[in-house]
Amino acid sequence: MTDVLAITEHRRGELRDVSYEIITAGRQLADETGGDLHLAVISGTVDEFAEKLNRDGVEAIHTVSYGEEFNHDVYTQAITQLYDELAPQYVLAPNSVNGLDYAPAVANALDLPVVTDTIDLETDGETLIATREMYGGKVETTNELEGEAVATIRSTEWPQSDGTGDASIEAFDADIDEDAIGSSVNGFEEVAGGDVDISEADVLVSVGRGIEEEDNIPLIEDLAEALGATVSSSRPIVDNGWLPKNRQVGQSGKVVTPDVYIAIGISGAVQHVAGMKGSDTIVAINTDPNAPIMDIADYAIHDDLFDVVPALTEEFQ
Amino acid sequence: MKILVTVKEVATVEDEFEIEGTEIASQYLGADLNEWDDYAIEEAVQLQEDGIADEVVTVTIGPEECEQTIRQALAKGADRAVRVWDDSLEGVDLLDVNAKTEILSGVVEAEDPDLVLTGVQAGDDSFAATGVSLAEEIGAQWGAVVNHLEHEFDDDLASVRRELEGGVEELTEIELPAVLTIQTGINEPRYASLRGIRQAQRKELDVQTLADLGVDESAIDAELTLTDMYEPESESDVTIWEGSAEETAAELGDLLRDKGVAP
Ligand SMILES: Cc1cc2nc3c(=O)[nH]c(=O)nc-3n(C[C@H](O)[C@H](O)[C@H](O)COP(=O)(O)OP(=O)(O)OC[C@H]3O[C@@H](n4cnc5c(N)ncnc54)[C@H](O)[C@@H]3O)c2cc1C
């Protein structure tokens, strides 16, 4: 029997969606061999969180009341202690920025292998088969791990669980060694403010690294102006300082849902797609017919943006 | 202060490629300095220019061919480089996080840095886990996905910003010694100057075997085995517009007019 310990996530008083997704992933894995699904909720208003997490298929919810916000030392200590107590076969964590800030440490502390950013998980009770991508999403791979393991799951790959459950909710008295806490979180800041809110736009003309140089950005701005659309971008454009942070679409930028999203010279890395896959119609202009963006595009032009964009601008001028 | 920067030569894939077994056929592969490591190198070199770091050392796990990439890091200002390689690493399909952790911790033991900078992830295998795993192994503190680092280390603390999801940044203080995984956007990586490139040729590039580092060969027995590689199935029924740029632009123009979103 394969017991699973799944770690939930919250920030600034709210459970994050991946907490409900990890219930589905954990249940699926535990079901394959008839094991139990344990959840852990660490720091913050744990009792309130536990109520909300009590969904179908969860056997037990372990609450660790310590501090308000995420601290990786607290998480690492609490999870390794829970692991020793529950002896699950698999520990699941979100492949979030915070998940990546403790899951590898937990794995190393427990001397377990770790596999990150999984999009599918299967087990026969002995071997974990994890599916994940490589080379920026160009290929998918399967990977086998024997025995116990730690895996992080990519968000939105599993549906959110629903249905009220009858899990036991148990306070876990983790013995947190304060001397071993070597970092402290002093606050948060929203960084993508400003005059333009790309999440409100009906049409986004979105530019990626295919544009090559800052001097070429006006090409995209001219198109947007001709269309009455708004300019957005992938991350490298913002990293290079060619557009302000509030134009960045993606996991660490904004989530957008326009009627039409025109991805120009954007490969479609998972962190970018996370911010725009809810767009109504997606059009990709890219020289690479195998770019991952093609997997989610509705329409595609496999051609050079330096030819297509001016031609399109001309049409509307 | 001494800074160790992990530098990886990543495999890049051409637009069109073929898969052979669990690998992309070698004729479709190129090599490049890992994008995220480039930012880590830049941050370390800036710390040195600011008079905070006395020495910047790079460490790379890889065969002789990747010395090109290592020289790039040296040309940007790193002082010297360590490259770890060994026959036992030759045939390994995919070096997993544990194996990298073991090897790098051997280097940390030998070098004893105050700060280790790694890229957030590698562009090829994208595990995004080695830095944090290494920190735990060597008993150092850490911070993942750092996009700002204050260059004063008052009270031996690193003041960083960690970039969370959705445009939110976390302000965190981390005790030294620490491992920070560096996110793009933290700085603007420089191009190597001609002078830098010339100087890099003369900088020390030290090759170490596992035995030199006191790492047991069994430590790299992969616990994770790659069993299959394939092209992902497309989720959408994409309509591909063909023809000249004028023709495809006209198709897109019609779509935008049909949808009523353009004049
Ligand atoms: C923790 C984390 C968070 C991240 N958050 C985000 C985020 O919020 N948003 C984000 O976008 N990324 C994010 N990233 C980065 C992400 O992984 C990718 O690196 C990034 O999205 C790539 O941007 P791109 O598609 O513009 O560039 P590339 O991947 O370099 O793609 C460029 C594309 O342009 C095409 N191209 C080149 N020349 C032409 C031409 N002449 N005509 C047409 N097409 C051309 C190429 O075929 C290629 O597909 C994050 C990464 C990490 C690790």
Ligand SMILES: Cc1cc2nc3c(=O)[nH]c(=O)nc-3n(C[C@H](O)[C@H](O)[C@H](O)COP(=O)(O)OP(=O)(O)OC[C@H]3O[C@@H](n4cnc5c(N)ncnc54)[C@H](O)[C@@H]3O)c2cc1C
Contents of the next structure:
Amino acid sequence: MTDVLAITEHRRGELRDVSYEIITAGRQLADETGGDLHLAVISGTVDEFAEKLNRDGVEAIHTVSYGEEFNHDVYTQAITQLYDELAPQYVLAPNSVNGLDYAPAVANALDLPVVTDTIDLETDGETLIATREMYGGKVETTNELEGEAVATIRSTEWPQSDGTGDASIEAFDADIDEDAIGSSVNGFEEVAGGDVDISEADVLVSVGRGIEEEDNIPLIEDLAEALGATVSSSRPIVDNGWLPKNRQVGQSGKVVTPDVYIAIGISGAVQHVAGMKGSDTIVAINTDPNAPIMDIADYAIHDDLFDVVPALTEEFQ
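Compare with the form predicted together with the named molecule: the form predicted on its own:
Partners and other molecules have been left off, which leaves just the chain.
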């Protein structure tokens, strides 16, 4: 057992970015174990997905053609059967809503240990060392798992794989027990602003409590439009109902890694920093020079956002 089986993810007919990130994570582990990297793509237009997933470092892609969208029971049955067929040392899954739904069930069915939300993985071939964050990113812990294991990876922690590969694409005839399928997807309903995924934005203009009131949000939106950026926020803005939940950055929101992150009126609580500290360049605008966000900013503007933001907007328009 030296191979790695990585489960890819799609939604509404599109592969998610984490599918390409998990190739990088899986390839790293496969190199360390001396094994091969196998991918699994389950449900939907699997042949089309497999062609897109055929990138450098992938030895085989197993397609399971059953249903169109994610289903807990189908994924759990298909992955456990693939595991029995391939006998990999490690099973990787995205640390997404879907991944956290089926990965523990797969681990339980296979009687394997599971570790979630990993930000780094290493192995000597015998022990899997999984790194996780705790206390809002202030502490990193390492977890050692002996033998075979299941792990979920946090999105954006590994770069996306690229290049064209020469993997074999193999249809896997999973024996799905339809009587054991207890749920089905009957449709999608987007939450407000659900068309925006801030985790994929290159430039984020993020607003915090310093904006004072909802009527001032357009000030931030004007700057974002001038920059071609996406608006995000800290938790108080979402709690006040000034922006939808899908715009929230942080431990209870989304982890983002844009090229540029402009934090406006954000103090920099550890819960927020945990979600944006991986940004390439951080610009902070705050009247408080001692705000924690100033300590991690590449460029810190100690001034009133109501003076700075309109000036920046005018400059970039």
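Just so it is clear, the model here is predicted, and its values are computed rather than measured. Numbering follows the first chain given and starts at 1. Think of the rigid core as the biggest set of C-alphas that the two forms share within 1.5 Å after superposition.
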If we fit on the core, is the Cα of L39 displaced 2 Å or more between the two forms? no
Would the C-alpha of R247 be classed as shifted by 2 Å or more between the two forms after rigid-core alignment? yes
Answer yes if the CA of V238 moves 2 Å or more between the two forms after aligning the rigid core, and no otherwise. yes
Per-residue C-alpha deviation between the two forms [D307; rigid core superposition; Å]: 18.1
